[in-house]
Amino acid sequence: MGLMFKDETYRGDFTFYNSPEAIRHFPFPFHEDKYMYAVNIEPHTPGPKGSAYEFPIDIDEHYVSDMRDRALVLQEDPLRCQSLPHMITAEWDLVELLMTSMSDAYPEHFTLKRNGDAWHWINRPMGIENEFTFGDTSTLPYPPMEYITRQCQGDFCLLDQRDGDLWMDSGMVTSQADWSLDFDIGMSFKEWHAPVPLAHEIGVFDRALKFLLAMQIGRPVRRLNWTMTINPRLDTSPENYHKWGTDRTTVTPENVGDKVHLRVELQALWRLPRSNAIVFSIRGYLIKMRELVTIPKWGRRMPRVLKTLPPELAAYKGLTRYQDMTIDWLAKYDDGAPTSPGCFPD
């Protein structure tokens, strides 16, 4: 695959950008010219070559920079990684899932050798190599979930299933879109989704929970979620609102193309074999408007979606202040031509 990892920042001078390959790789979330909240769950099966769906765990050109940003967040706030004691088996399940997925898909970058419980892990991009005993926490430099999620793009929540519900009892969450693991830890499925508007009224979460409780091992699923972010900032947590909240006031008609980013989460869920827990991965992608419009279909569709967005959703996603400016900036890329169905570029 020949991935080239970039040296870039998600804070301070914000040097993050997408190469042309990364733009085409981006999981654009709108399959038609309008948007309404829906469960939109599908099997997490291999997608087109070069897409974000090609492999179960997606590693891209931003990998090394993402991991460096995660380390900075954890240094400032260790509570972004928490796990209740009864989740230790699920933590080891996650180690197996991520190590096997990464080494199978990207063998030039990651190697896993297993001899019974004696495991040998090599992460070349980050210069990490460890021999450890699977199931023995004393043989790793960090607890199992923290160890492997310090080396894998995206946030991860481990959901315990009991009493006919799912409970967020473990997680590594350093790049979230305005929610807090520290606040949500130990909550039930509907409790942590409580802030989402409109979806409760139309029964989205009732259906989603029923579906997830019936998930089977070996049949992962995925969905896309999206919001918009000012500046390419991965960490837009409530804890750091004082650092990013004022960003929304800095958008002008002149800088929309570079400041306003579409932020998409590729959310995937797996049933774990030993613990029967569910891992919920939230892989975040960022693309500025100036990059997005290099794909003509997306440049046409994006302003149409923003124009038809229900006001409650626009407010929930925090884009009301700059929604009209963004639509106006994008208008010159919408020639009125019809767009083809689906999310992929033409």
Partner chain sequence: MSAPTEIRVRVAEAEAVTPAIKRLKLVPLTSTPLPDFSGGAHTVVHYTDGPRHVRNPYSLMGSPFDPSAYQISVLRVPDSRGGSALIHDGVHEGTEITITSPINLFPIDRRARRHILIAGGIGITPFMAMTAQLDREGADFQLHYAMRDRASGAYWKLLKSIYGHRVHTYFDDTNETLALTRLLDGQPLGTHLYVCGPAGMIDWVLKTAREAGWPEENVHFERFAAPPPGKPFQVALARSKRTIDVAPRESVLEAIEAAGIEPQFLCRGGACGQCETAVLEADGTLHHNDHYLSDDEKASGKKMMICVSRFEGARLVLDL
Contents of the next structure:
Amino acid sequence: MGLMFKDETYRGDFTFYNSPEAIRHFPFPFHEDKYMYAVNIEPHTPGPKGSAYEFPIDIDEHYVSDMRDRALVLQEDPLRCQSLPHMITAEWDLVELLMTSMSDAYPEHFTLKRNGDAWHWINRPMGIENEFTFGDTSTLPYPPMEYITRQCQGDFCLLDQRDGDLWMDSGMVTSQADWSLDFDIGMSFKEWHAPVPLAHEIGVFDRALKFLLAMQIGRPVRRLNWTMTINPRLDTSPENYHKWGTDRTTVTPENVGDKVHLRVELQALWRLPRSNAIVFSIRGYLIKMRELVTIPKWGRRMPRVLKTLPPELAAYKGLTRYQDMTIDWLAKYDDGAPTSPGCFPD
Amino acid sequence: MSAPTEIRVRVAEAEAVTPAIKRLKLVPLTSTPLPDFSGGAHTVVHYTDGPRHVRNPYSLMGSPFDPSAYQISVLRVPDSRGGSALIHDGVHEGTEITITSPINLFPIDRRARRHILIAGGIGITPFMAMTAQLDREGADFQLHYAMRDRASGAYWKLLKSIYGHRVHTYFDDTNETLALTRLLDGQPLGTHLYVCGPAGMIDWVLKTAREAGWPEENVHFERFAAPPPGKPFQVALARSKRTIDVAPRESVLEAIEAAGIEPQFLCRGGACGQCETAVLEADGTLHHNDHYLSDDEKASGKKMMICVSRFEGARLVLDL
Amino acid sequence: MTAAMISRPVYPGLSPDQYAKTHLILCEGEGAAAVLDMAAKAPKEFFSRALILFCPAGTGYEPKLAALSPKSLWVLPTIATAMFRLRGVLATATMGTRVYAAGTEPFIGSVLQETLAVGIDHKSVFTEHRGSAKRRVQCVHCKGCTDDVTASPFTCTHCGLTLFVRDHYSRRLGAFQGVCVDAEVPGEVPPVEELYR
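Next up, the form predicted in complex with the partner chain, please; the one we just looked at was the form predicted alone.
Full complex below, order starting with the chain above.
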């Protein structure tokens, strides 16, 4: 049985919502009743059936609408997808990773036939079919990274490994939480993380970098990151901040449940085989507060987490204006009962 | 974090390429294919012969585009530890050994306008895979390969037959020398240089490149030190509350592994930095034999690379 | 936004590379003084292999630079003309060329952009910051760069949005990031601070 893909929007009338299955699929990020920045990297191994971790690349009911929103973003601003010339080998590595992962996990939707370098790709939900020569860019309608990431949920960055550092030299970034690929492309690991508060001082990035430099092929890792977004908007880029920034002032005690969304990034990293680059995927998930509280454990835990958030982090994540209002709205779902350890619903 | 993934493999071919060099073709024991790799990657071979354990790094020299098998070359080195001799003599067609998942500490810098590869002797092995990859990617490369003589040099005929004029060979016994200063002169901006070979050759290439005004960012080398032997000593492990004896021909890392503790490592040659360990107490002298820590870090006595460095003195306590 | 300056480049200062076959030296305004300071540490024949591109920016260092007897001294009126000349020199330059850049941050940023484009790693370029702390800032919204920014917030010279200067620097663009300061409540603009004189 295949997925049922919904027709919904992430702008204008904002018709996005989660089905009950999608709510249970949501990668709730808080394993306890508080939050602090941590490296929290774990092996990206298959998780429970129906969870966002079941397959290496997660495709869900929002797939077709996500890809339509990405196409709209790229039409307005082609600089959201950029790649420095030396990354072409890594781009092809990414094509291989995504096509094999998607067709292995979802054979009813995606098919990949390989005969040496002659590849045949079928994407049924998007109605795409191409025969091309692996390694020959002229045989695809787009450059390889752009071609495949126009067909895969999540933002993608390709990190070149040189001189004991990782360099963000390629990316498809259309649904980011307030960072600009166009600005950050070419930066080293610590440079592109420069605006993140608190974490540098406690050595988070030193440890993370050392770990990532030693990543092995076939042993991907993942971590979760999170923020909050007003309205189910995927494109919360700095480029368009002057257009969406006012959203943050539209929250009222009455509309918190529908307007305020928890936005979770499932960040997964793979060592790529022939380029020795690393792919850094940032797969975003949105859930309305009204949807979140349908899982009682999450409804209890969410306000507790928001109350313990250090003010620097709240400011960095842009929550300051509506943090208290959200805590107040959530309070009626927290009966004070203890919560069970771990992120999954009881 | 943990030590690299280990893979059991069988030696499918063992060929004496020269009297001192054995080429091993390694295939997986199960139907799970071996992990892909990139040019410049190495694997650590773990070979056990009775009480003796050897873990040595070897460059993967097969084509990165042939996923069916790995190829390595084992040079019989008359060193005092005898590890390479144990593998050279003990491993035959059909032998099963353990290797680690490949890791690349000597990658191609793809920003380069041109790649100049310089190999000495057994240092040719990473370049076997790199040339295959550069050729397929359509890169501008040339290989300069120095050997003692035609009989002891490995693979040079094969490389010449594949890459023709892009391969330049130099044989010591007929007084052919690589005119490196001339080679480096006039190369276009953005040319990168890679060297792998005996320590003396690497030093010579690095010095010549520096004196030709090449920035260090354009010069890449792979240098694995073999753990040097020394006097025996004891090391106390603070976290596991154990005291371990390190024998004269054993590294700290090997002694700790023999005691059943598995620290992180990748190169086992003092180059990659993964086994960096905090020194909590050192009443005596640390002998730093690595190429990883800075001079300041070595002088501080706060860190050591347990794969190659040793200790002489009354008491050493590590954060392990 | 906190003021972590981790992406800000470090300019360790000029020092002579005794081995380079050609010294390609770019200096702007007070940056010339850094070149003169380096001359005091350099071996005698150093400047016989030096090409100097100098933007005076109102300073009078030309005679002193000429007195170093460089192989060439080009005096160019603006950063743009200096970069045009630099591109010409780089087009035929070979390995063994060492690039030096001294002056304001926008000037150094321009040099690094040109050298990056021909495959020179940024760590290979010797740099020294001299003169004003003014910044070049790229508007993240319209992508236009505004030179000589000394205060935050400021008005983007291209699209007119009011931008605050984020302490986040892109070497590729040679610029800091400017982000709309009143995106959430239009018109709510904090007082202007002179920060980068």
